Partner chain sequence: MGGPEVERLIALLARLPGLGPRSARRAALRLLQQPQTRLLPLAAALNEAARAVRTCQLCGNLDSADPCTLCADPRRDRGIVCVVEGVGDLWALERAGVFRGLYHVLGGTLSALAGTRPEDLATEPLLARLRAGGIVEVILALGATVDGAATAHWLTERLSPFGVAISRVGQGVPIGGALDVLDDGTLAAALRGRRPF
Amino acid sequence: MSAPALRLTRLTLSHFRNYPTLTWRPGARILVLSGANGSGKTNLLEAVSLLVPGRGLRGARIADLAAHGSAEWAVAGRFATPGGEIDIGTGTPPGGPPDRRVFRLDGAAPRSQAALSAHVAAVWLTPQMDRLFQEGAAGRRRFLDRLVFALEPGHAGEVAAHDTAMASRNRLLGGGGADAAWLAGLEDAMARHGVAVTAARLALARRLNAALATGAAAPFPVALLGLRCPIAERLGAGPALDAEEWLRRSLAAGRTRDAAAGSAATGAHRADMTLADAASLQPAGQASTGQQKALLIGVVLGHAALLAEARGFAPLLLLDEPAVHLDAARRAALFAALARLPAQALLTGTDAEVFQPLAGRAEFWQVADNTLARAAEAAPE
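Taking the form predicted alone, show me the structure of that chain by itself.
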């Protein structure tokens, strides 16, 4: 990752989560935020994540982002980019509905969220991802789709179009007596968008595997991503048009079954992301918690390298409780990697001492009582 870094130089919050107001001016490339559980560390990372395309690192509902007792919220950031300084803001429109969110780029409304991707990008790791391989396929699928969306902003629209068509088909089947031509049209939309979604997922997995194989995440273990999905199997065996036709036929043949189940048994919504250690081929689900965390850190760092290559600048790294489940050697490896990479990194933890090896290379901030204060730093080891 040799591209110049994107840098956050100012963050302003208004009625966001537990912060009535806050202005923060970070000055370093590595920023450590420490404080007790519930103090608002993750809220700060979430605020930064909302300034890039997407729904942020929590994927929260817009109405849930406002501080208690407030119907409106706002987040604004100033960034130093290779092209100069820019200002990005997001929040509820003044006097507007609490479930609507708008953006501003240097004071003007951008054409779309995707227009922001030319200027800003971020990747993140959260404690919720520690359970990625103990829970169902839906979480892993969302994780993979976020990786795709960061590189291909149009992917979110393809996923949404597939899911909208599927929901309409489910309603028609559930009501009984649906018009066959109407169902065929919805199944055609599911097939077209489902194949496009699957192709984008496969392309991301190939690109990321190639980057990881060349050491993009060293010294973390090389991970191997895959996609468990019948559509992916069809795309591996023939052209996309054949996969679309197969999916149309499968959906038409499964109408009775899907009506009884209330959901389509086949489609892009059934895919599952697989992850394994490339050296041993051990699936992440069979690895220890520490090994899983190491693999995920490698994926995040590799994805950051891909973004840097695609955008021409290194993205922000938002690492929420990254040291949890890592032994001392892996923590040292993480800190060494962050010191080496050009990307600006924001790290959180309850115990600032864990990050002591970064003294002299990072700014330390204490989060408490809805405030953020510069903390005293220990001497470097």
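Having gone through the form predicted alone, I am curious about the other one (the form predicted in complex with its partner chain); can you provide its structure?
Shown below: the chain alone.
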């Protein structure tokens, strides 16, 4: 991967989370933020994540982003991009409702969030993802859909259309005596959108696995992403139109059962994402917490490579507590991968010591008392 990288060169916060005001000028490609629990490390990553389209790495409600006692907040970032320097800002509109958010691109309102995608992108890993394989398929499906959405913005619309058709069908079946032709119309919509959603998920898995197999995350362990979904099996066996027809028939045949269960037994909403170690083929669900974390870091690095290929620049890597659960060998592999990649990386941890192997290549910052200070740096190894 040799795409030029996006670089954050200045971050300004006003009334954001725990920060009344903050101006931060990071000066390196790898940035380590260390500090005690609750010092506001993740809030900084979240602020950066809000400068790219989407709802940020916590998916928080807009009104919750303001500092305590404040209704308005703002985050502004200056980026060095392959096309020159740009300024991106976001926050509540001045004097506007506290649950609305506006963007500024070089001082003017961008036409849409998508207009930002041409300039900035970020991928992230959070400690919440550590539970991905302990919890239900819904969380894994959302994780996968976010990966697809970053590359194919139309994917969110397809998922929403499938889910609307499904919710409508559930409602009709629940009411009893439903009009068969109406049900068939909704099942047709479920089939069309469900197959489109599944095809996009499959395409992402294929591209990600190919990128990882060719060393996008090297020397980090290679992950293998898959989809457990009967629609995906049909798509693998024949043309998309046949898969649609199969799904339409399955739904029509399953009306009585689905009416009793209150939900559809077949559809894109039943898919599950699988993740395994490409070398041992051990599934993530059976792996240790540390092994799972390693697989997820692999996915995030591979996804960053795909984004770099699609956009022409390497996205920011926001890694919240990446070292937790990793043994010394995996940490070394992660640091080696980060050193090799062109992307700018922001790492957090409670203990700066863990990141010492990056000394000389990274800038170390201490987060405390709602502010940031350059930490004393150890001599490079």
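Bear in mind the structure is a predicted one, so any value in this text is a computation, not a measurement. Here, rigid core means the biggest group of C-alpha atoms that superpose within 1.5 Å across both forms. Positions refer to the first chain, counted from 1.
Comparing the two forms between these two forms, the rotation angle of the smaller rigid part against the larger comes to 12°. Relative to the superposed core, R249 has its Cα moved 7.0 Å between these two forms. For A178, the CA shift between these two forms after superposing the rigid core equals 8.9 Å.
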